[in-house]
Every structure is written in C-alpha cells, then in structure tokens.
Amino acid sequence: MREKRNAIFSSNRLKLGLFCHNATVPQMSRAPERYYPTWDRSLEVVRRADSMGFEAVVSLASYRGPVQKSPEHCSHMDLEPFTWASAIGALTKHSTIVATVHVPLSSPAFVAKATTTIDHVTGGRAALNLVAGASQIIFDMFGKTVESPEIRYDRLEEFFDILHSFWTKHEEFDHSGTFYKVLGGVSVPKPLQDPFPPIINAGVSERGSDFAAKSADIAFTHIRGTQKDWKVTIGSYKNRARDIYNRDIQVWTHGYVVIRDTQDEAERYLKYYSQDFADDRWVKAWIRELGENLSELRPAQRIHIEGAWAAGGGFPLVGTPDSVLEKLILLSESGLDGILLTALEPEKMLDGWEREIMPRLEKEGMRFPFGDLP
C-alpha cells in the first residue's frame, strides 16, 4: 500500500518539503549568494532535507525563464525534472520525490513509464505533479500554444484517465479521445505503489480545484490574506473532495524562509535580497507572463507584488524562530497539511530549520522526531 511506502502520507500534522531545487528557486534576486542548481549542490540540499525527515522534494518543469533575449540569464537554469528526480531518488532514502510535467508538452505513455521508473528507483517514493500549463514563453519552445482554461482541463482529465489505464490495466488497451489516441497501450512493470503514485495538482480556478478534489492526493495552492481567508481556501478543496467525491485530499502551499535572531534582522535581510538586489527584469517579465498589468496598479500595490515575487512568491516565513513557529501553528490550525520551503541559501536555511524549528514543531506535537513516526 502506498500509504505505507510514501512519506507524504505520514502521520505528521504539518509535513515539510523542498520546492524547485532542480532550478533557480523562486527568489528573483541578484544577490551574489543566491542558489544555482548544479547537480552536486542540488543533491547536497535534497540529501540534507531527506536526512531531516522532510516528506517531499518537488521539482520544477520550467525549461526556460520568462526573461527574453538574454539566453545566459539565470532564470533559464534548470535540470530536467524526470531525469533529476530519478537520480535524486536513487541517492535518498525517505522523502517522496515528485516529478513535474506540463501535460500538453508530453505524452501519457512517456509520463506513465517515466514515473513508474522513478517509483522503482526509489522503492515506492515517487509522486507526479500534473501541470495543465500556462506559460506561452515555455510553450513557444515546443511549438505549442497555451489553450484556454476550459480546454486545458479537458485535456488534463483525458491525460489522467490514460495514465490510470497504463498504471492499472493488465491487458492491452485502446483509447480514442479528443486529445489523445492510444493503440495497444501497455506499460510494464507497474508502479510499486498501489494503485499508483500520488498525484499533485495546483489548480486554483473552479475547474482546476474540481480536478484536484476529484483526482489529486495533494492540492497545491497559494495562502494569502487573513487566517479566516486561509481556512476558506483550504476548506474549499477538502470540502469539495469529501462532499462531492467522497474522498480525502491534502492541501499544501509553499513559503520562503528567512530566520534570524530578531525580527528586524530577518526583515532587513529580506529587504536586502528582494528589494535592494531584486532582479527587476525577471520580476517584471514573470508578472507579465502571469497576465498582471503593473501600470494599472497603485505604486504601493506594485511595490508589494514585485517584492513578494522577488522574495520567493509564496507564504512569508520571515522572523525569529518563535514567530515563524507561530505562523506554522496558525497554518496547521487552518487545515494546511504541508508546506514546501525555499530560501536564497537553502543550505543555511536547513541548518537553521534543523536547529531552531524542528525541535519547536516536535514540542508543539506537530511533528514526531524523525525515526519515531507511529
């Protein structure tokens, strides 16, 4: 049973993961100490998190960044997610290794086989992050056009159905649908996990959140606003999954980490890398790619949005160990199951997390000491 093999189903109330370390992680900064995804460095970071009991390592499928006419820009740096995930999986022992795919850019036959391979390499620790696809700059390299949201999720539904067939059917199958045609479909060996590796999806639209509630094991979403807003966002996925599809679903988010002895020190370092050394070309190109029109925003709104993306684009875990713990407790009390972490210098972040945050989480009963999981 995959619940016995796969760390994302652990009994820890708040699960932890790393996000995007096969790529230049979300911090859009020119600070000289920022992370770059060499193979050796990414392996060091992931193995450290694995040894600490982190439940997940989630890759990014980027292929290129949004900055155009600058082929050496660091936003383009990433290691292909399936290859990277398989190699990382062979050299770790505990964490779930998550490959990420833009559905319109690949075939179900390949994704089924590649994910199964990672599952065997890791001894049943694979998971798959299905992305419906939204970046035209990335799609241009593949000669593809980003589809409308409705068509995007029609395609994703069909893609998932074919994956399910490859993973679970023991006889050859045919499929003739709107987007895909399969003749004599077969995939052997089957995944080690029964019935198949967990699915992650970051759908936030009505159609996207419905797909997550129906088919995913983890809904990945942004957490914004007040704690009341957090509860509404998290509850919308869990309630839909339970009430409509009679199933349970986890909800995770991601956050950027700056931990210092004082709040002022943490905020000064955040300002240093996300404002003083913000990579303005990267930030503005990314915001354009998202469809935001900065010229329509008030100056304060524009500064906030640009600063948030330069900082890491997720939930801010910025402050002292105690203030970061308070935020994590509130997120967990709001129903959040897990959070993926990024930092400008992930090695230093993990040092501080192990020293300051893990003992506090264990003391609060939010995590068991690694090795003592029931």
Ligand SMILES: Cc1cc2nc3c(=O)[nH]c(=O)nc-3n(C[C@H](O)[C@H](O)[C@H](O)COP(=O)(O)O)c2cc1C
The other form holds:
Amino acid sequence: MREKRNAIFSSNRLKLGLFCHNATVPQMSRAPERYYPTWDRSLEVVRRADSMGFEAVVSLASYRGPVQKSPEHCSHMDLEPFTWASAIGALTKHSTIVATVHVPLSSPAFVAKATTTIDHVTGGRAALNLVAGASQIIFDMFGKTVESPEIRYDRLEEFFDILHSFWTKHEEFDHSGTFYKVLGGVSVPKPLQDPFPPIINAGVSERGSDFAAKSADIAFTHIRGTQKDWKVTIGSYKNRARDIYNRDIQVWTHGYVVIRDTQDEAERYLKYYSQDFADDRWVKAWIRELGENLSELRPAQRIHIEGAWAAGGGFPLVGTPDSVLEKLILLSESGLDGILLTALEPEKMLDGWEREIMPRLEKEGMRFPFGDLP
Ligand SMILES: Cc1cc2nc3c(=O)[nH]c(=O)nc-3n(C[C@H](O)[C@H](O)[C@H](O)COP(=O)(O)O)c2cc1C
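Return the form predicted in complex with the ligand of this protein as a structure block, the form predicted on its own having already been given.
Then the entire complex follows, led off by the chain already shown.
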C-alpha cells in the first residue's frame, strides 16, 4: 500500500530529489545569483521537480546558520520544515515530501501528529527525516546540549518507538522510558500510509548507521573517495540491515550540480562561485561547527575541504551532460538508490537536467519516462 503511493519506492533504478530548498541551499557563496528560500521561489523550484517526476523533496532542519554575531547573514535564512513541507505538499502531486526534525528539540506527540497531517495533506506522500542534530549553535537556541552519539541514538530509538505507538496503537498507551514519558497517548487520525510514513535517517557514526539499518527506509550518507570506497559505504548500510535486521534499506546521498557544454566551462563556473565568491566566514564557521580543525590540515587539504563545502558539500556532479551521466551510472552500479540535488541557481539547474540528463538516464534504463512508470 505504502509502496504504491509513495514515490521513494518507485521502480526507477536511480531516484532523484531536491535537498534544502526551505533554506539557503548549501552553496556557501556570495555570488549574487545564489538561491534564497523565499516562499514563491521555493515553490517554483519544487513544483518544477515534481512535474519532472523527482521522487523526493527533502527539507533541512536548521533554525540558524553557523555564522555568529551576524544575524543578517544569509546562512540563517530558512523556513520551518513541517510548515513548509505541508504547504509544499498541498501544491504538488507526485514527489514524496520530507520534513526534517531534530529529535532532541521536539517531542514524539508533536512529530507524530505533524507528520500525519502532512500525510493527509499530500494523500500519502509524506516521509520523515529524523536527525539527531550535531550543531551546538542550533541547540543553544533551545537551551540544549548536543549529546554523545551513544546517548543521542538511545534517545532516537526511544523517540521512534513512541512515534510507532502514536501511529499504530488504537488504544490509549502510556510510556515511561529513559528520555520520555507519555500518559494516555492517542493520535487520531492515523497516517494514510500503512503502517506509517517512511523514515529517513542521516546518521554516519557507528550508532547512527545502526539506527538507520534497523529502523529507516532510507539512509542518507556522504559518498567520498574512490568507487571502491562508495561501495564500502553503501554496502555497510545495506549489509547491516540485511544481515542483522533482516530487512532492506535504500541508500541515498546528495550532490551539487554544474552542467555545461564543456568540462572546462563547468569547472570555471564552479571556481567562480565556490572560490572567487566563496563566503569564507560561512565556510570557516561551518567547518568549525563540524569539529574539524583546519589548522591541523596541510594547505592543499584545507583548500580542498573549504572548496568542497563552498561548492555545496556532497558529491560533485560537475561537467558535461555525458560526464555527469557517467558518474550517475557509476553511483548506481555501486548500489546507490537515490541522489538529492542542489545548485547555486536551482531553476537553471533543473532546466539543464530536464533537457540533458533525464533523456540520457532514460536511454540508459536508469529511469522510466515520467508517466510510463510501471
Ligand atoms: C545527507 C545528510 C543530511 C543531513 N541533514 C541534516 C539536517 O537537516 N539538520 C541537521 O541538523 N543535521 C543534518 N545532518 C546531520 C546528521 O543528522 C548527523 O548529525 C550527522 O550526519 C552526524 O552523524 P551522527 O549523528 O551519526 O554522528 C545531515 C547529514 C547528512 C549526511
């Protein structure tokens, strides 16, 4: 039932999505044409992807950016994920709409109800991205402290168990655990998707990947290194899910897109927005927030890491239509199920994607033409 309604279970070998368009997308650039998440612009971008048959629209949970003492800085600009996802959901037809929530900053009763509401608004196209959260700057606004991976995933497991009860129990229930207490728990209506909307998780620590393998439908992760490394990363989630928990899990990643007629043109544009116009304050604050100490790195490593974050973070899809296609095929052959796209100017990126990449993906048998999905 859920598999029929929800696009993330489609039979396309490589599924596609958008990432972060409720927020200043991850490109940490001062280039004037960059994306800002006004309601009108975010709706236009998402509707475009929806009409092209993209499977997922994933929101970012942020609340504020990492740049301190500059409240006007654009990294702080984002629209709240549940309210944004619900409104976007009402105005789209196909894509799965994914709300993202920091588990320690919310409560299971609220998240169960809010996700169910989006599921009803969208006719069964909701999904929930449960993130543990790792930014102390964000947590400071809620008076909370980021917990160690062990504790945060103990919390997440308990949170998920309670969500499960709200979504599936038809009797009132009580819960008394390490982190949460619920008395007389009831949530009506139940989600349209049976037994509940798909769960996504972006944990990368040992405990984070274990939670994803045990309980999530999709693990979001970073894909780095050589193709051999990609296979190991992707396999680690899938094998753990299969061998330990006897279930299947999809693995998705995210990537930044620059497509031009020649490799040189694509690389020049990348350099323009991610080096010449890099937002250095943002990049440095973000890397500090991730806990990476730049002063310990060699200059070349440092420039590489800074450049990769300014470019958008994630997997680089930079080049000609054919070279980007080649990378997508390699990712799919390595076991990847889906990729979420970001770009400095998402509208132009989607134009190019529709014109150049979609027909190539269909020709290669990676996707069915939208409308011919079995
Ligand atoms: C693809 C991806 C998307 C993520 N989205 C968010 C997000 O929206 N908000 C957030 O606070 N953290 C986000 N994270 C961070 C994760 O929730 C997590 O804290 C981080 O990957 C560290 O993993 P760990 O909790 O297992 O240590 C994301 C991570 C990845 C890989």
